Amino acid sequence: MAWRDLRALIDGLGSGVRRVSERFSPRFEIAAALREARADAPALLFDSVEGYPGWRVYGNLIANRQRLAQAFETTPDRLAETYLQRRQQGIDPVGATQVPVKDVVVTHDDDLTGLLPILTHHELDAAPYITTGVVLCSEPGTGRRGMGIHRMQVHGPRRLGLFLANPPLTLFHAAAEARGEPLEVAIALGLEPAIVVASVCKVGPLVPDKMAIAGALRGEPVPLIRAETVDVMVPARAEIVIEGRVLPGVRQHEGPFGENTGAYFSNESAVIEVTAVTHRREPLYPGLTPWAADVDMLLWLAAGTEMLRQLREHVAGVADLEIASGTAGFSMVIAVSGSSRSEVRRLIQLALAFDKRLKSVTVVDDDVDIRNPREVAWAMATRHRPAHDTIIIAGTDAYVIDPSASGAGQGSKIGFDATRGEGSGAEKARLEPAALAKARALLGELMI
């Protein structure tokens, strides 16, 4: 099953991790290295972080299917099916017997957030931002667990701006605020991929608790421990936990920040008052950078595979799905086998309706490699008839961070049918199979 500890995963990747001994600054430099790293490049572990002795920063860890498959102890070809099978189950968390996340406990410090090498990512970002913190809390009155990744700006020594755009945390915060009460939260950083992926997946009636989904993804319960200053259970093997309270009725301007769209975004956001920080010895800080390959893979596994499952339930012949790189989930390519033009049209409409983020869908035949932009472009150039095979839907709800819909609240969507249809369209020129296998073996050797 999946690796059950971040450090064990990093150690197990061996040559798949490049250790960087040169000193890098958390202000711009580490983020630049992570943004520029290719998906097929090694994961990066920065051993010398300027201004933060004893701390290390890692990134590009789950930037490709090969490493993400290793994290779940499966193969790239089986990754989507493995995830979908496991996430339908649930393994409830258990109380921890070992608690490395509390090796160091800091509750009395003038600058709690200054303890951490929080990255400043882009040239015009307003401040350092936490980008991969899993925010944990409980619903007021019911105790139902809330769990999700939300960006956080460092406002000051004990204050973080919290951008809340998705349920259930938006609902929990509204309920607490209606009572005039703060919402107690804990922000877990430096988590194994199973917990990170579970934190951004959609829950269903069978397994309503994301921490139980994380348990199923990792193959055993997630060990939890109560936080020091708030009534929230946190992963005992996290690298870092920030504790605090979301203040009722308080909003503060947050941003600009370079979002996953590759564009800047600002908001009037909630505010967390920090009460404590706990962390492991020689801690690892997660350096996930917006608009980088890590984000693409996280979106594909947590959202893309779920979309694939939904579409297969409604349309026969759906073979595979890919979220286009660098589009924050706004653009998708779907491969089909033997689908008619009318079925493809219905598929496009369904896909655009299922996910609020999605703005464009391209459907191709399964002889096209949907993970190769050159092949998708070929299908559009040779099989798509713009006047007949384009669907435009106007008056849709816009996703909050979509810069093209800023202030409007409404947007539009588009779909492209780039399939051959009923026997029409270009026949793809293919290489002879044995010659292709020999060529790939040669090129693979040259890449070593």
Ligand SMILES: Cc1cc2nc3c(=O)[nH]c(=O)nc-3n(C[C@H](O)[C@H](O)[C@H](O)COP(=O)(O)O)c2cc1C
The other form holds:
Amino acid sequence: MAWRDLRALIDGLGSGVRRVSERFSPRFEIAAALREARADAPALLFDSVEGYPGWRVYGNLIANRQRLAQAFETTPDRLAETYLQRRQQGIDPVGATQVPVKDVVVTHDDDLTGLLPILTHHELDAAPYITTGVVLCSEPGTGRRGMGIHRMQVHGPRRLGLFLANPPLTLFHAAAEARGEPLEVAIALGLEPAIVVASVCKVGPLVPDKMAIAGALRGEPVPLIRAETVDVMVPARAEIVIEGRVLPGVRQHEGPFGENTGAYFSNESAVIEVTAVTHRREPLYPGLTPWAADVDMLLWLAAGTEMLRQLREHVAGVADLEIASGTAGFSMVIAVSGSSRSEVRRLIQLALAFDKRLKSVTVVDDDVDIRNPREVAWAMATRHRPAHDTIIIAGTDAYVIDPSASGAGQGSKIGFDATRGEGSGAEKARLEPAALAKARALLGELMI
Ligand SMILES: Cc1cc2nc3c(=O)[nH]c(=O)nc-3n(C[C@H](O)[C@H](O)[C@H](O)COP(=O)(O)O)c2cc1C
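Now the other one: the form predicted together with this ligand, given that the block above is the form predicted on its own.
Below is the entire complex, every chain and molecule, led by the chain shown above.
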């Protein structure tokens, strides 16, 4: 089971959330605090948002395994298994009986930025950006649900730029455009983590609907309600929903925007014309900041654990997997137990092929802590032999937001075997266990 309500989760975090009473501006200040907060800091809840009385902004909510595990009512060491197990059997959404997201319905011509505290994140960002909007739509004809996080630039009072790089929304939009029709969408903001994680997971044939995966992750169906002005079902307990239509045949320059890569990226993107906004009373606006710890955890749970499951099915000895922090999923470390050099080679090739985002993978033995960059660097320094243990794959597809591939669309990938292999690789110099326990007790006391 998971927390079935964002507000209950935040209330239940206790010292895991810090309420900020000092006034912070949605222009630069909140994003700066959220990115500087990093994984060890508590979640932040800004109670006083400059220019937006009655609104609050939260972030850093799932920035570490401890809080992410709390959100799914499990422990950090059980988190990956819990996620993988729950998502195997979908739970279909149901019609909602209570609809807090429609406490306030705004269909008149208000300026979006006058209504919502949409954050401006980086110095050179072109405008305020919605970074954690779950874009929902329904495929005309089949009714198949589209659901994914897509960045959105505020272009004007009722106009948003929509960056479409991933299916199914790219496909639904292309199909609507081919018929010369707009695509109706609803953007849900301020959702419990189960729905956010499901929105960016890989779907398979067993459970093709991400909303059913969200239900499975939370242990209960997600209650949905039809939006006011478009034919799209939205989570009834979302904090905010923006409704609109993606205009056919329209593109507008969108960006620059500091992406999850930590670099700016611009695009000629689709455009949404907004038709309505609905929200809860005293709403919470989600402040997910690009290149911040929240993104690392989201990618790890929704993409990393799935990759771990797939690799385990194909290669013996795969123990664990981590996405390197701040790399937007471009770089991974995998731990193996007792795998031969040839198995590690196959593992590297498989991993690089599975995920189009992945550019570099490092494989280490399971005596190396893959969540500690110092230990991974140690394995590279002492166990990796560059001339023998490096695999380079050229001529692959580049992921669109990778700045090193700029425009050309051609990428390449690299894998490092940093395991001991058969033979006499470096033996890790360990501390004597009893002495280590005594030292940790002392250091724990000193930290208080
Ligand atoms: C924080 C975050 C931001 C994202 N922003 C975008 C985006 O702006 N445009 C896009 O096409 N995909 C974006 N994605 C990815 C899609 O939401 C996601 O990959 C997709 O829905 C997963 O389904 P797929 O693997 O079937 O494509 C983002 C993912 C995350 C975690």
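Everything quoted here is computed from the prediction, not taken from an experiment. So that the term is clear: the rigid core is the largest set of C-alpha atoms that superpose within 1.5 Å between two forms. Residue numbers count along the first chain shown, from 1.
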With the core lined up, does the C-alpha of residue 438 move 2 Å or more between the two forms?
-> yes
